[in-house]
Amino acid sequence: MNEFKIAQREASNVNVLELRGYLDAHTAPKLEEAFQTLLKTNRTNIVVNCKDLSYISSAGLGVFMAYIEDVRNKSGDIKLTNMSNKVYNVFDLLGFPLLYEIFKDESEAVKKFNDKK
């Protein structure tokens, strides 16, 4: 079984989720739980750092689609960063760049949230 881990931290009032490993049907519930926890505590400015994300399946992509509306309804957003070309191509193929802001670097995404205030 492939490993998947999420590290969570705060950076300048933004919640950063660092994804590591394989995000598939078996591991997607961990990401769901992380989003649910953030939503329950009204922490909706979320940056997902994909630097160490090796693989994402349709189940993983579905988690992002399932939570973006709830996050935006609470005046927040999910911004994606640090994707490898392989992972970016999957997001791009399904049109995610039209729905999500994708940054090369985490600090750019954090700055975008803080510039909005």
The other form holds:
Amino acid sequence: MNEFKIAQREASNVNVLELRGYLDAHTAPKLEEAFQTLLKTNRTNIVVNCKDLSYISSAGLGVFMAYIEDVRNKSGDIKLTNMSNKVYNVFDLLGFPLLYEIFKDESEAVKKFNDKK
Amino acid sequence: MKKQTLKIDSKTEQLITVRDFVSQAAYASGFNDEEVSKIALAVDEACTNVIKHAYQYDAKKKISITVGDSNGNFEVSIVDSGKQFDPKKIKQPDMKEYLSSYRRGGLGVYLMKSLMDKVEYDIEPGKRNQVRLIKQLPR
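So that was the form predicted on its own. Now I'd like the form predicted in complex with its partner chain, please.
And the full complex, kicking off with our chain again.
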């Protein structure tokens, strides 16, 4: 059914969320929960790896919008990586690349966080 | 393609069923992967709006989705009997302004209009709301 999973891990002081499956109005609360947990514990260097994300609707995009300000206010960021063309096109249609850094590969995003220090 | 109708409960867990139903119909009408994805996303957005706004998450309500070809167009009609709205009041957001203010929500209608050729509303106050998503059939 509506399969959506998030795997979380830490890589060089950066928190990586790996998204898998379909991110729509039904599954968006799961992502919301993951961001909330990271924010509460002040883990705000966040990379969202979209390698296995097959679908995103505006409900999913809305979650990114809802947390980016709080994350940046805590000197962190949400960087996105490894998107398929299909998923990137939806981000692009809404102009999200103006607001979010999107990288081809997770390692580039992790490096950017660590170069900042 | 003959008209086909899918009736669902007003629940977000049904969105995947809606996307599959519409995708199959769009493939049968000759659209390619990219266009099928766009149509499925537009219909997801329309149904999500009905679940959230027209029915306000009342899962006992029903949504009816009809697909079919007519006059050279592929058309998806989404009908509900929930809270009516005035389509004229929906503003197309200025995306630059939208993004700089970190707002969320309200993106669905913008997406529907960007993904389809035409979005038309037919509201019968107190009876039913219909939104029609239209895309020209591939030549």
